[in-house]
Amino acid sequence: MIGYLAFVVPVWIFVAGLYGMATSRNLIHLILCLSITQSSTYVLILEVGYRLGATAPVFSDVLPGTRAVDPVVDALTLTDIVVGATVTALLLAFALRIHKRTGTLDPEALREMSG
């Protein structure tokens, strides 16, 4: 019964997230709220590669049939990091990019202005 309560946390962070970009009024909101959402993923990844009981994977100095963490879950997660940021990085470009444009961050008020 643990098990299944520890996947309410990324649940809950993901629609938390998803509930800030379907309200938002604003570009930089809706760019952060979809930032908190992605990192419900690293949640989950974290959460399913967890092992109670397990060392780091680091061979040299660990004794042969020791448990250990598998490490492609954590190449994984810091890979969901980067590209996590890289995203987020570009959309607030765009962003300011619009801002810039327009003058104004309000997803409504560009709506009226697309044609």
Second form
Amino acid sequence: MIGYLAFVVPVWIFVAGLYGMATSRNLIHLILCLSITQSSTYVLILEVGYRLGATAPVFSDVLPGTRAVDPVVDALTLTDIVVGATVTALLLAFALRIHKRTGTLDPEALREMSG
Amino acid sequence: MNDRIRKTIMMATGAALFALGLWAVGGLPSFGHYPGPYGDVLNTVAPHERQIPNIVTAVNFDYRGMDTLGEEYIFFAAVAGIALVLRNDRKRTTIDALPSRRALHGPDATDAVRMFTVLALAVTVAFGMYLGIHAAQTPGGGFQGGALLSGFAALLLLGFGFPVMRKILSQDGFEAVEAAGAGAYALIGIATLVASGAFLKNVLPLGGEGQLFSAGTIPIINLCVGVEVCAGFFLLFLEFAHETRIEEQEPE
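Right, and the form predicted together with its partner chain of this protein, after the form predicted on its own?
Complete assembly follows, chain above in first position.
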């Protein structure tokens, strides 16, 4: 039961982030909600590779062959975080530019696309 | 569509999505009992096959090196995109801070803040380089080390202000360094392709496990990634710091 609850956490983070994005009234808030939604994937794949009582897959202090978690999902998460950070930065740059052009960050006020 | 309707619709679809998600994760292997087999195979084989204790690094820069190359270019493209978006919209800027902010916070950072910044800079540089270099031996690596090192730029901006930051960090220089880091990764791939017939095959001598120069091409690729990530984040900080400057000419 506790094990199942651990998998509920990423689902909750995902839906909460999505709700924040859909109801957002500020582009900065919207971008942060997108980051939160994305972070649910880190939690999910790390949990899939987790093993009770296991160590990190770095065999410097422990002997090779010690019970360790899945290194593949760790590697995926690592690169995922870097890419997530840069995508957030790119979106923030767009938000800056929109604010400069229109003077507002409210997505509701940006009814039409204008060149 | 007003806010109330939007929230109601989102509540309903969110609840449905949540239920769907609960049903979906119910089909996963039970928590804490990773079934394998790939992670277990790597954990058993990699320490001897590649003479490397950190299996995550081995996966990133060797077994899955092709993917990491792609992800590095996502990073590269994002930084280039940010530079394009921000510079395109920017007129000539002065190095003076925005007037309202200057009135709010007083003229400059105090000596205490500067002193603390210098201390923090030393720790950032030392720890960032330590993390970046010891990718094979410790849970470090180029991505983490490079990102941490780039805190250098943020600290400079906070403690000494934009003029000092711009003087120390050359934009043109870091553009070249970032491109060199990204290009070197691809060139290593091509060099190994020529040498062995397989892209990014680990062709160099492996050395002894746990030593600084071991695990073949892994530490070299790691260094390229570290340099690229660090220079890329420096450029990001420079671009966003530029945005706090006053514009000499009003945009039309």
